[in-house]
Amino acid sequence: MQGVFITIEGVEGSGKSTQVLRLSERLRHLGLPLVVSKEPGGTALGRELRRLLLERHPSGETWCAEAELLLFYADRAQHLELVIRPALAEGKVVLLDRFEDSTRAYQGASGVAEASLDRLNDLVLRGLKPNLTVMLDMDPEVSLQRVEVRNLSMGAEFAETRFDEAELEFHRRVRNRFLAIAQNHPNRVALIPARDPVDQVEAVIWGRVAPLLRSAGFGVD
């Protein structure tokens, strides 16, 4: 049985974490061999990189675009080597919260050239692509309001990512890049409106995931 690689993408506050949790619970209930992870931070060393990338440094210093890009790909290379490729080789379902499309959206929106993204993609991924990418789409003006409410309710320690604080125009560029990816890869990317009720979004996602699993030989209803 071949492994299945599923990623969930979207702007900040689009509900990725909720849908990753719901989908993973469904897959576990079905008894499927499953690995759930995220980027950055899917390995022990990756968690250190996540802290460096997403937390605000006390000095106020921020990463330049190229340094940030290389750190994201260092995390991805380690993640692929230790988690993703071995799990797929063992015939498991791999479910990720963010992957390559986020790098293209966020780092591209930060001004990194497409040629640089292409070169690192070729070097690190070596042709590996998700079987399905669920892309949750939402207007950043709405999604950032969700982020603000979430951070206030969860406390300061939860407000980990400095991307939350970027200007609205940056988040609009990120969304536009996600939309372009969906348009350019319609066979891989399922673009799903994220403003719909959570249960409805979950049902639409399952409508795309279930046929993929059946085609790969996993018995699901």
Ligand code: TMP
Contents of the next structure:
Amino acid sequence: MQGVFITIEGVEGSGKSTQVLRLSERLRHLGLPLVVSKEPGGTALGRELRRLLLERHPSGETWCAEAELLLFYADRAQHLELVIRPALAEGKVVLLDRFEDSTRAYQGASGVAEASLDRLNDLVLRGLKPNLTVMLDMDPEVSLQRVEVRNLSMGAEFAETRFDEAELEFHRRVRNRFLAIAQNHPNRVALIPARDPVDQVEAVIWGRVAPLLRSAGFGVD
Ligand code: TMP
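In place of the form predicted on its own, the structure of the form predicted in complex with ligand TMP is requested.
Starting with the chain above, the whole complex follows.
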């Protein structure tokens, strides 16, 4: 049996991690063969890349757009080779917190051309597409406030605690790119409003995941 590939996407603070957790608990409870992972950082070396990509360097140096893009793809290539492709080949359900659409949305919003992303996809993805992408949609004005509250309550040392207007503008562009992806790939992408209560969002997601699993031959009733 060929596995099922599900990705969850959305802007920061859209409740993505909570929903990945809820869905993975449900699938585990049903006894499905499951691999849950995330990008960046789904492998041991990938976690090193995640740190290099997301933590501020003491020197103050930041990645230029092309270097950042290539590091995200290095992480993805390793993840595909070591985790994603083997699990799918074994007939497992693979659930990912972020994948290629995040690159299109975030690096696209940073100015990377679509054609460059297409070329990297040819090299690294080689035609592999998720069976379903759950896209949690929320206005960044609201979602980033959630992130601020969360960071403050955790006493975060490195993470952002305040988003300025330029960052908000960047996240608005990211959201618009996610929305465009959803519009261009209506069969693959389920666009789900994420401002509703967590239980309600979870139920809507399950309404999309369950039929897919059934059609792939998994018993989920
Ligand atoms: P996370 O904390 O939700 O896992 O997100 C990690 C950050 O990395 C988030 O700001 C989105 C960003 N990101 C990209 O910019 N490009 C990518 O391809 C991926 C996977 C994540």
